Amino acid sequence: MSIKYEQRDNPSPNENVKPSSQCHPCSEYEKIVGSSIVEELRLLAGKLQGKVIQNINSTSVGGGVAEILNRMLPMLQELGVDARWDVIKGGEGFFNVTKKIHNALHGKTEEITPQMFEIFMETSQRNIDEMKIYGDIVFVHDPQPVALIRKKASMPDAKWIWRCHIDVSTPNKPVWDFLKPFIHQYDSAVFSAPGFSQPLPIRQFLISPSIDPLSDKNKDLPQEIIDKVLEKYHIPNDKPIITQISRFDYLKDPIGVIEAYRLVKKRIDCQLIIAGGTATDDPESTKVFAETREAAANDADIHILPIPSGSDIEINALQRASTVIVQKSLREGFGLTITEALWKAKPVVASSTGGIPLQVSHKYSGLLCHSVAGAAFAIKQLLSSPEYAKRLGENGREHIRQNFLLTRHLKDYLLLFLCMYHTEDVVYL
């Protein structure tokens, strides 16, 4: 079987992604998280001198994974760790197969032909064939590249390890057994939530994802830029504004909102945003994006806005303008857009789902839901209780400070690294 190969944005094999240059000095995060936690991850940076660090994924541009390294490899390599990015390169039948691999190991129900999975590896030996593995650690990030461990024997003395950012507590049996091989080879593997791993013959670690409290699309904003760019996208500020954010995905569930907004509209006049872009690894976005647009139908006060990727402030904006902000994913991984919204002690309102519980507890920084009834029973409370709304916000914005800001994640994955040269006594989840 043969396959077109082709490029889809991403940079070859081995030519190493340049993180945004937008980062900060680690020693302005000292007034968020103190001088003690900084000069924490100096003394624990100063421990891998020598390491190279290698984190492949699949994408440079869109998702979460991207995002992260993004704003943690400048902070890495201004700790002094030799940190460094390469992306595997794929056509648009393997990123095809691997957005139906993803939902599968959701638990979504997909039809993964062998036909597929013959897609699936041939373009993961051609991969295995052009990149060159250099890194004493080897970061491999979630299913896409999974199957570079075929490499492990190359490169005897490397430390490999499976990251994986999907919950895959209910996994497609066929797809999961198909993974299998390549994760039981890796030295070790990372979940982000207690519940979302399975059993593996390897260890297990759990870290949970982070945002970046400092970048454009967490930092505060003046008025004046809020306001502009929701002139931009003709958005008036006349009546409350519920929004989602999220990349352009079934699994986001954007009809579902349009439709508890409608609930809740029949109640309470408001206005809805549905804001996301798209990956160069998720090629059904497009699709979702013209569903949705043709759910919203013609109603004005609904504001379906494609987002390109690299609008941070934009997303800021949007997000500190909402008077609440939803997450109705069916499945989830971890909800990183959950972390910015607490962060901006907005009122969220989110599916009970994947790792949102971890950051939304019940009645104390949010709102839970299991249905559209659900969600939209939960948006008329905020709305009618602003002080209420107000109080889970803030909440929210201190659970976030303690748990899950970029601090705490590199603190986490230099402790990882260095439990890849120290064996003895390690705890398995």
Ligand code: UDP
Second form
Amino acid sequence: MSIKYEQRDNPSPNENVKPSSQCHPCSEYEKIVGSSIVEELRLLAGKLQGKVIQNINSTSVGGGVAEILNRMLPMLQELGVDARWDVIKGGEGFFNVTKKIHNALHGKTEEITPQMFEIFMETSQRNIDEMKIYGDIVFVHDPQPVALIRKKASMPDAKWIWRCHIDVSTPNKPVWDFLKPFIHQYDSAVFSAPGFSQPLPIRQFLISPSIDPLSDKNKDLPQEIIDKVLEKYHIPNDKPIITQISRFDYLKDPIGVIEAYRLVKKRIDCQLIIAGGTATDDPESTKVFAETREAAANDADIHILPIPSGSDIEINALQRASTVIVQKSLREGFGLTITEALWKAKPVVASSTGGIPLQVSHKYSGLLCHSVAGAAFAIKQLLSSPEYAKRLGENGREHIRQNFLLTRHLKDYLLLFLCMYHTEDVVYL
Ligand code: UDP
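Moving on from the form predicted alone, please list the structure of the form predicted in complex with this ligand.
Okay, now the whole complex, with that chain kicking things off.
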């Protein structure tokens, strides 16, 4: 079967993606994490002189992977590492299939037909034919571009790493079995947390993601900017604001968020913001957005906001304007929105799924929930105990400072790249 292989918003393969953000000098990070950490980064980066790191993923816009690459690339470049970023090309049919594969890897029931696997392979083959591999280290992110490993023979000295951002601990078996032969050919695989991975005959590394504290998404904002953003979206500041920022995706459960809000609203007057955009590799989002709007009905206190990509200051402002931040995902990768919320010292209510429990210790740095009723109960608790909520937020910020900032992530990646050239004493899982 022949499928349409169209250009979406992605640039052509090998038109290197230009990260949307500029870089901050390392000295700025020293103020946050201390000078010894930055010194260590310089030392490690120096050992990668002359190596090209080629990152490959499926979208330059939307979602956690693009978010991280947009921050990581400029910083690696600032440290003198030649890191570049390419995006595979695919049409709607391909991205429909990869979305199903993504959901299935998260353990969601999805029927993936042989014809769908054919679509996946057909587009993969086009990318294999067209994408130039030039990296000394080829860093392939997530399942969409996984089949590019078939080009390994064309660059026999290159080190290939598969970076999986998904929790694949309970995958749909046929989908995992389909991907496994590709993954096994990589030199190494990276997962975000110990519980996310699978036994593999290749080296595995565990590296959790991060946020950049100096990015527009996370930097401190003056109150006037926060007020202006609220004004722009017609959100009054006269009652508590509960917020979920996410792509419009079933797994983010925006309807569940509305249900939880309705339970809270019976007791405490409040308003709800559900804000997010779409990713170019996610064709489902328009439908989810429409369904979320419908579920909100005509409640003037529910604000469903479509946020165009690149609106980082707006997202930052909405997070900072919030009384409680929610992430009621049914499944989650790492959950960077929670990292962002905690860095802003916000009290959070989040599902105990994916990477969220690594970030939220229940009753210490936020509240975990397992259902709509549980989310509503936790939100009520935070709204009615501001001192408690403040303490959780402050604990959360410190936890993020220690564990989930860009500097720690960079160090892990630099060590990972260096490890590719040190393969002795390897223990396979
Ligand atoms: N995000 C964004 N715009 C949106 C929705 C999300 O910039 O409309 C960002 C969000 O702030 C976070 C990332 O995209 O940095 C989402 O990462 P997360 O790990 O929470 O979820 P994913 O989308 O990767 O499943």
